[in-house]
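Take a look at this single chain in structure tokens; it is the form predicted alone.
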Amino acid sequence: MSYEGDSRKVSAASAFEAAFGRPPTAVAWAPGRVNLIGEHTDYNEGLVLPAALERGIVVAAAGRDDGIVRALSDRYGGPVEVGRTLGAPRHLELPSWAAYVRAVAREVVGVAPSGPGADLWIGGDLPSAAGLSSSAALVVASALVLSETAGVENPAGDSIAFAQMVRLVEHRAGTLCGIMDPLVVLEGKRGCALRIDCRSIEISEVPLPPDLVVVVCDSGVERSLAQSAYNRRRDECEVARGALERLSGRPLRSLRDATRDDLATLARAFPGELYRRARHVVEENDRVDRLVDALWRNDRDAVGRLMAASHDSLRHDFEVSTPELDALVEDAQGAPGCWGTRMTGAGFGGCTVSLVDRDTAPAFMARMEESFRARYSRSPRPFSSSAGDGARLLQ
């Protein structure tokens, strides 16, 4: 195990013991993620190209024999008793982070005959509400330690089933997310992005050039997807799919199956919003494989063009960008060492992702901070990361 893993475990174990007066019996870490391209395609059964980050969420836990699950966080607050795993009312009002813990406790240990409980301490260095999958990382890390303390089967033994469980927990919290976030949190590979086919769940590793790093800039616009237009975008994609199915006279399982000819047909019948939503999905799927090819070829210009086209489509066709995100993209484009840049995540706030030469990353981040602070009087809190590994118990 790397020193990094040991360091996280020691820090989390010390914080747990200070909070609960006993040592933890399990510590898990789960990364956040960025998506290099392929936005709003996952729930349309399309293609995505995410990478796990070196920042994430760490959860330490020890079992209880009274069925109570209690959580404390240096990130969110607490302690919060999320209820007895077998008997707490589901309508109990909890902070959103604690609601995730309650939901995952029910999925992992709620059916155990003894109804084991646990104390949990939650920490980490991943920004929240920034479009970096902090909720998926929280659910995954919590599930790993809860299964360990309860003595139930480790859900990571079947990563696809585990990812589907994480998605179910997020749906119950009100965010109708796709399968991408939990899959990359679980399956991240150091030095690689992952091309994920969200229909077949086929995962291919795409090595990133070793002299590149990912730079994340936070717009500072927090978003709550369950209360935003995210779910409405899903509905709009389904309406567009249904319209195309009627117009084409053939079954259309998802917008993944739409062609450019279909788009031309849709443009004639519904030239406004529905057409733009469908166009983004169809063209974004194509951009994923083109970016994979550009990365394999180390084609800096193609990477930049494709990431710029993706951002423009998210801004104009899917309408999920913000002025702050647009400003960050504008500031990054053409900066020395920057291959390409775009917003990442579902939008309505959150972060941009840029692929930057490793040796120019410090100057790039300083430039981004100076420019954004001049516009908005606050820092975009930039950080750099290599593509990292997926979630794991810290032994």
The other form holds:
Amino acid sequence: MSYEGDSRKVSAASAFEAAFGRPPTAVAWAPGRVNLIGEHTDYNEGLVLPAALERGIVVAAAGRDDGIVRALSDRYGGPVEVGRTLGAPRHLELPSWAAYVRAVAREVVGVAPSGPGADLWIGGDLPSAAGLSSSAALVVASALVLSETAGVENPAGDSIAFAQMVRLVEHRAGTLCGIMDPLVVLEGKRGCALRIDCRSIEISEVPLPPDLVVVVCDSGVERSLAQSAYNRRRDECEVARGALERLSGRPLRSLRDATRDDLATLARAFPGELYRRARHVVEENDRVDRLVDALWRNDRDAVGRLMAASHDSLRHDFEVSTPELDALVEDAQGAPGCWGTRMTGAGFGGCTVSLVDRDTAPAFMARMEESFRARYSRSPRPFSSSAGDGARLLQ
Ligand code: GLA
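Given the form predicted alone above, what does the protein look like in the form predicted together with alpha-D-galactopyranose (GLA)?
Let's see the whole complex now, leading with the same chain.
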């Protein structure tokens, strides 16, 4: 057990005890994630290249025998009674973090009349609502402790089924997200990005050059419209797929199957938005394997070019960037020690990811902070991280 894991467990356990007056019986940790490339491709059955962060969410819990599930968070607030396994009042209005915990409790321990309850304490060092998958991390860590306190099978035994359950919880909360976030939160590997084929769910580890760190900068843009805008992009991809199927006269299971020739056909019939959405997906899939290759070859220029092309495509073709994200990318491009940079995650706000030489990361972050502050009078709260491990119960 690493010191890191131990210290997270120790502080979560003492916070739990201070709140509930007894020690927890389970503590779990789940990381946030950044995606290096392969954006808006997962729900098109395409390729992605995310990495788990060293920052994450920690949840401590102990069972209750009265069927009540209570949660308290130094990040979000509480204590909130998120539900009762004994006849949950379904109409109960909950803040979104507590609604996630309730949804997990339903999935993991059920709402059977004799179902066990639990007290949960939630902490961690991952910024929330910044596009770093804090909700997937919260759901995963909660599921791990709840299965432990309820004595049901650890869901991590089947990580694909576990990831599908997390995705279902997110869909119920209103975001029709893909499978990337829960998979990387569960399967992250220290020092590696994960190349995930979102059709076959085949996962391969791609070691990152050891002297490279990930730097995350938060644009601080309110992502309140992100959910509906995200779902709309999903619809647009489906419309593009249907149009291509009709135009080509052959079945097209997803945009993953569209070729360059298909794109040319689509450009003739629908030269505007529909064509640009499809072009992003087709070219972004292609860029994933080219970035994997560039990382294996330590080819700094290629990494920079591919990440820049991905950002441009998200900005102009998929239209999910913002002026703040563009400014962060512009500031990072060409900064000493920066291999490549782009927006990461769904967009409409959120963060950028930059791959930066480890020894220049502090100067890089200071520079990012200074230029963003000069433009927007606030800090992009940069932090650096190596690629980290996936979620686990802390022993
Ligand atoms: C969000 C979703 C993911 C993925 C990205 C965009 O993070 O949760 O499934 O679609 O956006 O790549």
